[in-house]
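Encoded as structure tokens, the following chain is the form predicted on its own, with no partner shown.
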Amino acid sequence: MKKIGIIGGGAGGLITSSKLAKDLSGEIKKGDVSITLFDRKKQQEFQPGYLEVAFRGEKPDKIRRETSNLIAPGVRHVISDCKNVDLDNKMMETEDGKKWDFDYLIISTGSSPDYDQIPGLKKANMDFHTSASKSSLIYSRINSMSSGKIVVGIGGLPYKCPPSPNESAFMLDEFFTRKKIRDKINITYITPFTRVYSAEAINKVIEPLYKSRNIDSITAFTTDSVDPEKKELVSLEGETIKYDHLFLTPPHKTAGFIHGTEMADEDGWIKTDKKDLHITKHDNAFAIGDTTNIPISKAGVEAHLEGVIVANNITSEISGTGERFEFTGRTQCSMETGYHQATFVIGTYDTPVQEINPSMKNYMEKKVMEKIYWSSLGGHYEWLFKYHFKNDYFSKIS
């Protein structure tokens, strides 16, 4: 029996396991293949929906689903997180002390806020990257506001969902404009980059919107510390910013079992081949999604497309077809700019990010993807992904 282990039950782990279960259904029925998904979370959340919870008042339960209802038939769910991995001996241990052997391993454990990097930030900040429940606290806060200075933006690098800090600024502007108190609210966006958005093509699109909507921006501001009592941000560059309310995107980190291991780089991210996603020096182990050190955005679409690549290659090796597939580096992050308008951050390894103007059409496409999200994790819309991404869906090399 070929044993496939998948660590992490988020978007990447679910799409990979469902595709493997479908493509290897015959082998699973015969007992030649087993697929085991390791994740202690009994519920999954639609993380892009945190913005809707924080700035539009969406109920947290609306963006949650039971993990058991998302796992494909033929996949075993072990409700325990990973404690450590031994890639050389093809073994892993879960937090309950049990050891598991594998022939193939996929690590898709994502990333999470790392407040330890910036003194004072955790006490002062309210973020929309930790959970739906914490995101809802922001909506309670802004509903009680009648004036004041809000500071939003990038608190540290790296972080997941690159457009989300900009989206928070646009959504706050819309919220207070509709509430008819925008003139009493100052919105200041901060970023360590030298422009409002790191990709120049997108910056050309959104920087004029900041100016027209009176959203202040401070670039090249690398947050070093926060004083919650004085309500001040201090940068590595020596600048100080006052605030009344702080909604920063915190820096992110990988799962604890990865740090300090042979598979991690000096910052704790898994050293991953950017084409076939194998973990350096281990052809039977793979990493997908946020947890990799691949120099692309940390977003759900990457985890999805990477999962398809890994599933295709494992299926090919087990079935003996000889086909090989590679990831193109395709990214497609939506960025809402308020008032039912949105743009997209689109690029590949070989194609720079495009300049795309906000439109209602883009906004509607974003909403359609939100509607089909949960079903897409089961592989039910792969025909749509293939049609939409065309040659960027994957690169077939043999």
Ligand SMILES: Cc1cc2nc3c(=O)[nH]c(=O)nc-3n(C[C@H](O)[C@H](O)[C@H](O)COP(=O)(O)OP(=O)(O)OC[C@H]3O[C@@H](n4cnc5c(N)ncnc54)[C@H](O)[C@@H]3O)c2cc1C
Second form
Amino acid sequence: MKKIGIIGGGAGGLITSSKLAKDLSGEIKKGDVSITLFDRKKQQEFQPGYLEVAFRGEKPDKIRRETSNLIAPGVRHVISDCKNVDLDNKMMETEDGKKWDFDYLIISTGSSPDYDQIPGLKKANMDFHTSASKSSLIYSRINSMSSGKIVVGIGGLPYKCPPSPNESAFMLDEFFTRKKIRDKINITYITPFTRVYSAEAINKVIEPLYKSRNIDSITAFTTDSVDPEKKELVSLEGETIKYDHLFLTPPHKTAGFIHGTEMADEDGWIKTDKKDLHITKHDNAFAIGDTTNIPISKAGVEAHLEGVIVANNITSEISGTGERFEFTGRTQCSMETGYHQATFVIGTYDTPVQEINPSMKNYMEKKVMEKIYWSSLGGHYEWLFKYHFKNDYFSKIS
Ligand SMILES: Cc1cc2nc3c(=O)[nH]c(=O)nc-3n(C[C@H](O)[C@H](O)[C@H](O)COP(=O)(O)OP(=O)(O)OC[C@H]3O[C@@H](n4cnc5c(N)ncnc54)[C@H](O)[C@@H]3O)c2cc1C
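Having seen the form predicted on its own, the form predicted together with this ligand:
Let's see the whole complex now, leading with the same chain.
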């Protein structure tokens, strides 16, 4: 029997397990293949929905689902924290001390805020990158405000969903404009980059919106420390900014069991082949989604597309078809710009990010993706993904 283990049942892990279960259903029925999905949590959250919770008051329960209801038939679900992975001996260990062997392993344990990198940030900041419950605290805060200065933006690199700090600035502008107190609220966006969006093509599109909506921006500001008592941010460049409310996107880190191992690079991200997604030196182990060191956005779309490619390659190896697929680095992150408008950050390894003007059509497309999100993790919308991405997210090499 071939044993396939998947650690992490979020955006990447779930679609990978669903695709494998569907494509290898015959082998699973015969007892030739088993698929086990490990996740430390019983529930999943739709993370892009954190913005709706924080800035529009969406209820946290609306963006949560029980993982057991998302898992495809034929996949075994183990709720446990992975503590250790030994790729050389094809073994992993869960928190209860149990050891699990595997023939193929996929690591999709995502990324999470790392407050230890910036002194003072944890005490001072409220973020919308940790959980739905934490995001809802921001909504309570902005509802109680009648004046003041909010500082939003990029608190450190890397982080997931590159457009999300910009989206928070636009959504705050809309929120206070609708409340008719926008003139009493200062919104200041900070970023370590030299422009409000790192990719020039998107910056060109959104920078004029910052000006027309009176959102201040401070570029080349790399947050070094925060003084929660004085309510001050200090940058590596030597600048100081005062704030009344701080909603920064913190720098992110990988899961603890990866740090300091042979598979991790010096910052803790998994050394992953950017084309077939195998972990360096291990042809039977793969990493997908946020946890990789692949030089593209950390986003759910990437986790999904990478998971499909890995599932296809494992399936063809087990069933002996000889087909091989490689990832092209296709990214597609939506950026809401407020007032039912959105743009997209689209590119591949070989194609730079394109200039796309915000429109209601883009916003509707974003909303459609949100509606189908949970079903898409079950593999029910691969036909739409193929149509939408026009197959340019993979190349067939044999
Ligand atoms: C505010 C916000 C807005 C976003 N907007 C977008 C967007 O518009 N478009 C987009 O594509 N993406 C967006 N994203 C990013 C997207 O949600 C993530 O990039 C995506 O979820 C990454 O998928 P993943 O499978 O790598 O990790 P995740 O979906 O985070 O899943 C990781 C899983 O691993 C589990 N896990 C972690 N460690 C362990 C362990 N040791 N043992 C067992 N299980 C473990 C976790 O419990 C979790 O279930 C947004 C994110 C945020 C926060």
